[in-house]
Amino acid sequence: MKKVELGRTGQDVSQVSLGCMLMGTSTDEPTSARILDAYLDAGGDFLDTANCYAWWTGDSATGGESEAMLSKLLRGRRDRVFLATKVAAGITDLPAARAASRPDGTTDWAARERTYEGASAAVIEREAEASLRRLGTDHIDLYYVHVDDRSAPLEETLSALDTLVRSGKVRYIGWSNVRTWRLERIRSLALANGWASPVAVQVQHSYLRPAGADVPSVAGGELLDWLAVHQDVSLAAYSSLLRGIYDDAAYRESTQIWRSYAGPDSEARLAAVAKVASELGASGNQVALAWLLRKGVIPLIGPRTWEHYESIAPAFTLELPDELLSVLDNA
């Protein structure tokens, strides 16, 4: 698997990051171990989790299950991985957070966000220690602010994160689900004060382009343009395969995520994916992931089952010739 530099840190990581969100809940221990072992054997080393994963998967889940599972699975080989986790979206009121899920499958995000722990200095200090305990490690390689918290002064949040970096408990910091103007403000404040500055931003990004309104959790044109100029910040893309909608038309029409992408632009790009997949003897999902890799993005994959992982893995080394890349780019 190809390695890329994270920002301009000098730290190389595997270009495909393994999202471990469901490990310890929806994905049982034997399956989690099998997926992790295969990923490491393929040359992967960039693991992604969060302190809140995955409270929504069942009544007994409260968050932290993924970190605890990784602690078990990484015993004796912590030094083989680059480990990212997150703070700010831990749930302070589980009943209220669960009640924000509507019967029609949609979510009242405003109600959900009112239950988030936020990114105050007290939360960051407390939750970093909790994550270190659950992960069974003495340091976190990359620590993200999971959801941008505008109620906490940026100076407070950045100073708290910098304290963690200076203590050696965190190596690098990042931000997730953040608007471009806020990211610019965060970076400027950090640099002006000599604080640790974000080396990665994690947002939703895929080959298809959203048809709806601009939202902070999805990489729009402005953020992509900003990142092209500020190459000290890497783009880590979650939902890189949009839950697998590139291959299964019936599933695509039935899934909630498609509503944000449905339209003529996506139909044209799906046709391009299908053409390239046919030329290469690959699946649509594999082509969509390979396209992100050619663009220098660090895509996250989050397989729930071994079959999911097995179907994605060929994309790690799938070559997109320039003429087929052009088909995708010009759709």
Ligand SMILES: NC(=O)c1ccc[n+]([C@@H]2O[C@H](COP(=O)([O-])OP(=O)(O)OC[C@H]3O[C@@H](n4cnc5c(N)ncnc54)[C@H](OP(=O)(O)O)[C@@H]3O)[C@@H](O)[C@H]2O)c1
The other form holds:
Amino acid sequence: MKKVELGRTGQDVSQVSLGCMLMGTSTDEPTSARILDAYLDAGGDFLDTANCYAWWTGDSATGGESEAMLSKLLRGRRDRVFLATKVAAGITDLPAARAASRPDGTTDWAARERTYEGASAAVIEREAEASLRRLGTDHIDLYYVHVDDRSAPLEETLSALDTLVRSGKVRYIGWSNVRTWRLERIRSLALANGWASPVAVQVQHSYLRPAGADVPSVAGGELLDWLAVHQDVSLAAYSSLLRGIYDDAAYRESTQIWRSYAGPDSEARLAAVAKVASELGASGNQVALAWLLRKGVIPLIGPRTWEHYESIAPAFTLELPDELLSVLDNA
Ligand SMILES: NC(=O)c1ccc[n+]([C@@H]2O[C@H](COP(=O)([O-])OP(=O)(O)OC[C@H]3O[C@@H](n4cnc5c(N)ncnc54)[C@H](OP(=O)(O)O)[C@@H]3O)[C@@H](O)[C@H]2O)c1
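Switch from the form predicted alone, shown above, to the form predicted in complex with the named molecule and output its structure.
Every component of the complex follows; first up is the chain already shown.
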């Protein structure tokens, strides 16, 4: 698997990052171990989790299960991986957070967000220690602010993160689900004060372009343009397969995520994916991942099952020739 530099840090990471969100809850221990081992064997080393993963997966889940599972699975080999975790979307009121999930499968995001713990200095100090303890490690390689928190002064958040970096408990910082103007302010403040500055931004991004409202969690034109001229910040793309919707039309129609992408632009792009997939003898999901890799993005994959992992792994080394890249780019 190809390695890329994270921002301009001099630190190389595998270009495909393994999302470990469901490990320890929806994905049981043997399956988590099998996926992690296969990913490491394929040359992967960039793992992604969060302090809150994955409280929503069942009544007994509270968050922290993914970090605890990683601690178990990485015993004796912690140094083989570059470990990212996150703070700010831990839940202060689990019943209220659960009640924000509607019976039709949609979420009342405003109600959900009111239950987030945020990114005050006190939360960052407490949760960094909690993550270190659960992960069974003395350092976090990349520590993201999971959801931008406008109620905490940025100076307070950045200064707390910088203290963690100076102490060696955190190596690099990142931000997730953030508007471009905020990212610019975060980066400017950090640079002006000599504080650690974000080296990665994590948002939803895939080959299809969103048709829905402009939201901070999904990369839009403004952010992509900003990133193109700020090479010291890498784009880590979550939901890079949009829940695996590139192959099967009936499955696609059944997903929530498709509602934010459905429309003529996506239909044209799906036709291009199908054409390229048939030329390469690959699946549509594999082509979508290969496209992100050609664009220099760091895609996160989130396999819940071994079959999910197995079906996407060939894309780690799938060559996308220039003429087929043009087919995708020009759709
Ligand atoms: N920063 C953030 O706010 C944020 C948000 C989301 C995720 N993330 C990170 O990004 C990682 C990946 O995101 P994601 O889970 O949304 O990614 P994804 O790959 O778009 O979605 C994974 C889900 O897609 C479905 N799926 C269907 N076919 C699949 C296939 N062939 N391969 C893989 N999945 C298939 C499965 O859903 P079913 O379980 O329904 O079968 C699976 O759980 C997560 O593990 C997490 O680390 C971060």
